[in-house]
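Coming up is one lone chain in structure tokens, specifically the form predicted on its own.
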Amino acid sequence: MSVSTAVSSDVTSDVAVIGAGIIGLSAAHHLARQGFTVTVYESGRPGYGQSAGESRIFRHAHDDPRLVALAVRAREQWREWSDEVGTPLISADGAVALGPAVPERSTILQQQGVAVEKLDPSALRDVLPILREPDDTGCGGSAMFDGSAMFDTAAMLDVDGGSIDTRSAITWLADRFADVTVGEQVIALHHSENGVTVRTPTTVGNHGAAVICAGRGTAALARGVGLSVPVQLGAHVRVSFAVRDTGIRMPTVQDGSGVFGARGVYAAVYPDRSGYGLGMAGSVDAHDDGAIDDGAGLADLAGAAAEYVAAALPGLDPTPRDVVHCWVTSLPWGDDGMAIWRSGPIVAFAGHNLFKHAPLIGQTLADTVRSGQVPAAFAPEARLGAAD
């Protein structure tokens, strides 16, 4: 995978896509399929900003039923992408959820036709063999785990969920657009007579339209063209742990139960099964300019992840192996919130927890460019992904 820096100071195409994470690359993919010529702008290594890491969770379960319906459509596109890449991009392990939100989410999933299995303690241990058994109090479990509590914890398996092979997806998409990727930071963009002008340190790009999906940089670039994108910045950490037995089933996990002393835990297995990336729901606040006052808070979150593994997951080595730091770009109405803004030929997208929906989001952004209209479900006032 390579990134080319434009030789000429003039870059011309139908659409500029600013940001080469999974959302930008998906948008470029769908734009190209619709016949648009595309230029991708990315100052770093494609897919190593908010899309960094070896794996992510694909899950259908959300509090907003609209996101469940979108996930169903996205899952089918992930199957199509897998066929094009020639390798499964989502593992066949499924996605396990634990905690009080399970019954309501299970009902929503079944209403949307998603295959869900209720898990009693025995079935849970069969599906998730790395989990501590109720009568096992070793490795620090006695201090944090009341074995009997597991029998009162709701659990379900999202059958068609699983771990996303993020690197294969990113590499496939980035390679497709390597020859039209400008490896420089976008300094500014503005409306021009024929569309949009994009300025980098050494290039001036002239395009018919532009899509801004630059993660933490989206709000600033959008503000320059009169769009107010209310992104709330933070930083997050995921820690990976070695898997003791790589031959066992390894579904993704979302644990909101508190049984093991923590809530809002999530995890996904590496494509080669050697590691399990796990994070806590918390994040460290950042200022609008990206400054972080509490950098040490990221170390605290990493430490909490290791404590959880020691208490709950004896199938993992609790010694941290790899770490991924990434920005959190949430919208005011919820952690899963997302929306599209538009000013003439310039479209901006923002949200959080987006990887699983990426194929569908990319298609929606391409459709927005083509039609000149933001779909009603993605308009900010629709509050897509709202927790209430």
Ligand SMILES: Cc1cc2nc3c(=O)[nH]c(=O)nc-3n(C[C@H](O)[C@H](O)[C@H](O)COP(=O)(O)OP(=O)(O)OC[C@H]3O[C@@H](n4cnc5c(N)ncnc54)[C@H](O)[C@@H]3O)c2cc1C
Second form
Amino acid sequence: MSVSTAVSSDVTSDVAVIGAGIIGLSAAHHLARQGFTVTVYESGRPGYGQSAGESRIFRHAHDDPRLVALAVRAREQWREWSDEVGTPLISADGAVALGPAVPERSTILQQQGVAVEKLDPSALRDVLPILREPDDTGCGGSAMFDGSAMFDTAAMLDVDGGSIDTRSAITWLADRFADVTVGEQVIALHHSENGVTVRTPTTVGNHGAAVICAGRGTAALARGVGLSVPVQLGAHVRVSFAVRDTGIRMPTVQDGSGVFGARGVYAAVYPDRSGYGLGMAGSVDAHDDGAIDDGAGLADLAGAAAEYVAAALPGLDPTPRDVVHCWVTSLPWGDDGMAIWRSGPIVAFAGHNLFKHAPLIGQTLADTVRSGQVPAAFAPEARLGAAD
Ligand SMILES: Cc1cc2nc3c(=O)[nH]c(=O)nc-3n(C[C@H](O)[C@H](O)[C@H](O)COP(=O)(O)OP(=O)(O)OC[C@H]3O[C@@H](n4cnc5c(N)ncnc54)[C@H](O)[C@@H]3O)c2cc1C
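What would you give as the form predicted together with the ligand, now that the form predicted on its own is on the page?
Now the full complex is given, and it begins with the chain already shown.
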């Protein structure tokens, strides 16, 4: 006598999407667009994992020209989403970059027809008025600043870059799938006769396929279905600082110059233009189980952000306002690395610095489910996003 495994809390749909961050929600959006019924599984609040916080940088510039091409297509989709949402999801202020990587990156942008402007120091000041004047030595008491060095620093403006309004994007997408979202942690998923079974504390889901885009949770779920996703886990912090004059132009900033004592600084203005979220590149290492040996290292990163603001950005109040702590899930081939893994009808996605590419990644995941094929560019062996 066979025992029925059917339980009252069975869930069924064509595709299970595990994780309601920007990638999962974008995948659900495109799957629904392609006519699939979708169930979204989310153990926390949609958009409060690595997608937390008010803003992100949209930039076209990447060391890997393939990611520039991806960003161009993603930028088009952000325009379409903005039309649907009825508000610009990317600010019109542009994206500024400073430092030794600029010349090569701007060449790649020009080769791909992306609008980019070379900025001399006075043009830089016009585009980025929060920045310290080259001849202003009152550098927040720090001896780091050598104004003349700014004259030797390469700078560019990515005209169609800008600050992403993360909350509006997340809210719009999450609301669309609110009725089909299971607000529970996926404990396991496995292949089954009709496709995939997904198990949460109180539900059993039966789906034709599944997309795992659970950020920090992806590697463990993928390993359960035989996929080895080499995520390197870390923890990061970003701090926000108030803008002194809200009537000015506020492009996003990436500073790799070292002129103000730090390299690898990034900053994106909040949608309400009241402040910037600013962070230092780098994260504190974490073990696969999430244990962090050097929690105090996050305080050092936050302190370095405040010091940078005092040194470089007098247009901001250097008093920290609020913070975003989050996991970082980078791949071995680079901070901008991303890839798709597949085991039959189960697809897993991982990478970092993904927000800007999210509309395009979501479409690619939906196409992968429909075709059953991972596009060659997203296969792990393609090392998409590698700088070399
Ligand atoms: C401070 C900071 C600054 C950044 N700056 C930029 C930037 O300027 N530009 C840019 O493009 N990118 C940037 N990024 C990266 C970008 O934000 C992330 O790559 C992106 O948000 C990842 O989205 P995701 O959907 O893959 O992951 P997440 O947003 O983490 O979503 C995964 C979701 O899965 C859920 N989940 C996990 N396990 C399970 C489970 N077992 N069952 C159910 N649900 C589960 C989690 O709760 C989470 O909500 C930044 C990231 C941080 C943290």
